[in-house]
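The chain below stands alone and is given as C-alpha cells, in the form predicted on its own.
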Amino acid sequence: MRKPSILVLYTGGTIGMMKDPKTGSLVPFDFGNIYEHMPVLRNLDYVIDFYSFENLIDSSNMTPEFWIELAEKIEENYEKYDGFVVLHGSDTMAYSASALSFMLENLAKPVVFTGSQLPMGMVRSDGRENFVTSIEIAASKINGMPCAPEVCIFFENQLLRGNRATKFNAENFNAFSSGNYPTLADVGIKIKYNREFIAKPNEGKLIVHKKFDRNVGILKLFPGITHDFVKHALGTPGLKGIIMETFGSGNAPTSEWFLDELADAIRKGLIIYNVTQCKSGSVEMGRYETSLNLDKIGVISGYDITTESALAKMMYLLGEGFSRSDIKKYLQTSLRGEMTV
C-alpha cells in the first residue's frame, strides 16, 4: 500500500525559527534535519518532503506576488502529493489562506496552513504540535477520499476554513477564531472531523488563478470620522474597490456629506463592499435606517464575510477582469464557502 505523501512549504514566520546555540539569536529551522529534531515524525510513516522558499519572509511582508509563488508551487506538485502543509507567519495567515482559496479553483486536496506563537526550537513551543497535526490532517483519508479537501488553518486543536478565519489573539496559543462558521475538525486524543461543514472534493481539473489587482483599500468607520478623511480615502488615485468596515449589522453614519461622498464615488465606478467590524454576525442592509441608505446608493452587502476574505476576494475578482456587474454579483455569491448568503 502506498504511503501518504505530503509536501511541506515553508514561507517564513515564527514556526520555522529556532535559537542558534552559539549566538542565542533566532535563525531559520533546518528542515533537512527535521527527523533529528522531531523523531516523532517517523511514527507517522508518511513520505514528507520539504520546500523552503528562497526568500523567506515575515508574514507582515506578505504580498499578492508571494501568494502567486505559493500557488504555483502547489500547482507544480499537485499530482505528486496527497496534501500540502504551508508553514506561515500567523499575522497575515488568514489573508493568505483566503487568497489561496480563491486562487485554487476545483481544489480536491488539503492545503493546511499552520504556524505558531513561539518558535519551534523553544521548549514550550506550540509549533511542534501544530506542525505534526497539520501533516496528519493533510494526509488523512476515509474510503480513499481526503478528510479536509480545502484551504484551511490549523491552530491549537482547531481546524478552521481558511477564508472564514481571523487572527484575534497575539499572545494565546489559540490565536484564530471563526465567528461565522463552525470548526472543520476538533483535535484532542482523536481528530474529530465535522464532515457536514467540510467542502466535498471537487471533480474538475485544478485551475490556478494568478492575477490580483492591488487597487483596493479598507475604510474602517469610527465615531468622529471626518469629511476630509473619507473624501481622500475614496478619492485615492487608481482605487477600484474599497472594503468599508461598518458598525454592527452594516450600519454607518447618516450624515448627508457621508452618503454624498459614497454615492459620488460609486457613480464614478468605485465598488464599495460593506463588511461588519464585528468578529461574529452578518451585514443586514436595511435592517436599520443607518444601513438602508447604503443599499439605496449601491453599496454592496458582504453578509458575514471576514475583512481578510473580502480583501482577497475583491483583489481576485478585479484581477480576473470581470465586468462591474459581474463583480457585484460575485461579491454577493459564495464562491469558495467564504460567506453565508
The other form holds:
Amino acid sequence: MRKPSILVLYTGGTIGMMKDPKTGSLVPFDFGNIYEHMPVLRNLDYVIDFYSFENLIDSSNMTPEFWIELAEKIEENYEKYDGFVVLHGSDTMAYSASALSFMLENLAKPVVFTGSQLPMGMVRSDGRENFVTSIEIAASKINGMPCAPEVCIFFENQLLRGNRATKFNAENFNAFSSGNYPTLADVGIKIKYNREFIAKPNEGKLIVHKKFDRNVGILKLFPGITHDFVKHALGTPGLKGIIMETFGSGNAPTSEWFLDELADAIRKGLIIYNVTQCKSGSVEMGRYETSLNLDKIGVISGYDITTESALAKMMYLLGEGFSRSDIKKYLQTSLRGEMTV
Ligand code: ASP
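Following the display of the form predicted on its own, present the structure of the form predicted in complex with ligand ASP.
Let us now look at the entire complex, which starts with that chain.
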C-alpha cells in the first residue's frame, strides 16, 4: 500500500527555532535535517516533504500576499499529497487559517496549521508534540477518506476549525479557543475525532481564490468612545468594509451622533459588519434596543463569527468583486462553516 504523504510548509514563527549550539541564540531550524533531530518521525512511516518559504517571518508580519503564496504552494502540490501541515507563528495563526479557509473552495484534504509557544529546539518545547500530531492528523484516513478535510488549527491537545479559533493565551501551551464551535478532535492517548462536527470532503474541484481587498478595518467600541474617533475611523479614505466589535449580543451606544455617523457611512457605501467582543455567543440584532437601531440603519449581523474570520471574509468577498448585495448576503451566510446562522 502507498505510504501517506504529507507536505510541511514552514512560514516561520517560534516553532521553527532552535538554540544555536555555538552562540546560544535562537535561529531557524533546518528542516532538511528533521529526521536527525526527531528520529521518532521515522516511526510514522509516511513520506514527509518540507518546503520552507524564503522569507521566514514572525507571524506579526503576516500579509494577504503571504496567504496567497501559501495557498499557491498548496494548489501546486494538491494532487501529490494526502495532507498539508503549515508551521506558523501562533500570533496571527487564526487570521491565516481563516483566510485559507475562504481561499480554498472545495477543499477535500486536511490543511493543519500548528506552531508552538516554545521553540522546537528547547527541552520543554510543545513544538514537537504539536508537529508530530499535526502530521498524524493530516495523514489520518478512515475508509480511505481523510479524517479532517478542513483548514484547522492543532495546538496542545485540540484540533479546532481554523475559522472558528482565536488565540486567547500568550503563555499557556493551550493557546487557542473556539468559543462557538466544538473541537474537531481531542488528543490524548488516542486521537478522538468528533465526526459530526467535521466537514465532509468536498467533491468539486479545488478552486483557489487569490484576491483580497485590504480596504477594511476593525472598530472596537468602548465606553467613552468619541465622536471624532468614530468619524475618522469610518471616514478612512478608500475604506469599503468595517468589522465593528460591539458589546455582548451585538449592542452599541444609542447616541444620536453615533447612529448618524454609521447611517451616513452606510449610505455612502460602507459595509458595517457587527461582531461581538465576547469570545463565545452570538450577535442577536434586535434583542436589545441598543442593537435594534443598528439593524434599522443597515448594519449587518456577523452572528457568532470571530473577528479574525470576519476580517478575512470581508477581505475575500471585497477582493472577489461581488456586488454589494451579494457581499451582504454572503456575510450572513456560512460559506466555510465559519458561523452558525
Ligand atoms: N511571535 C511569534 C509568531 O507569531 C509567536 C509564535 O510563534 O507563536 O510568529
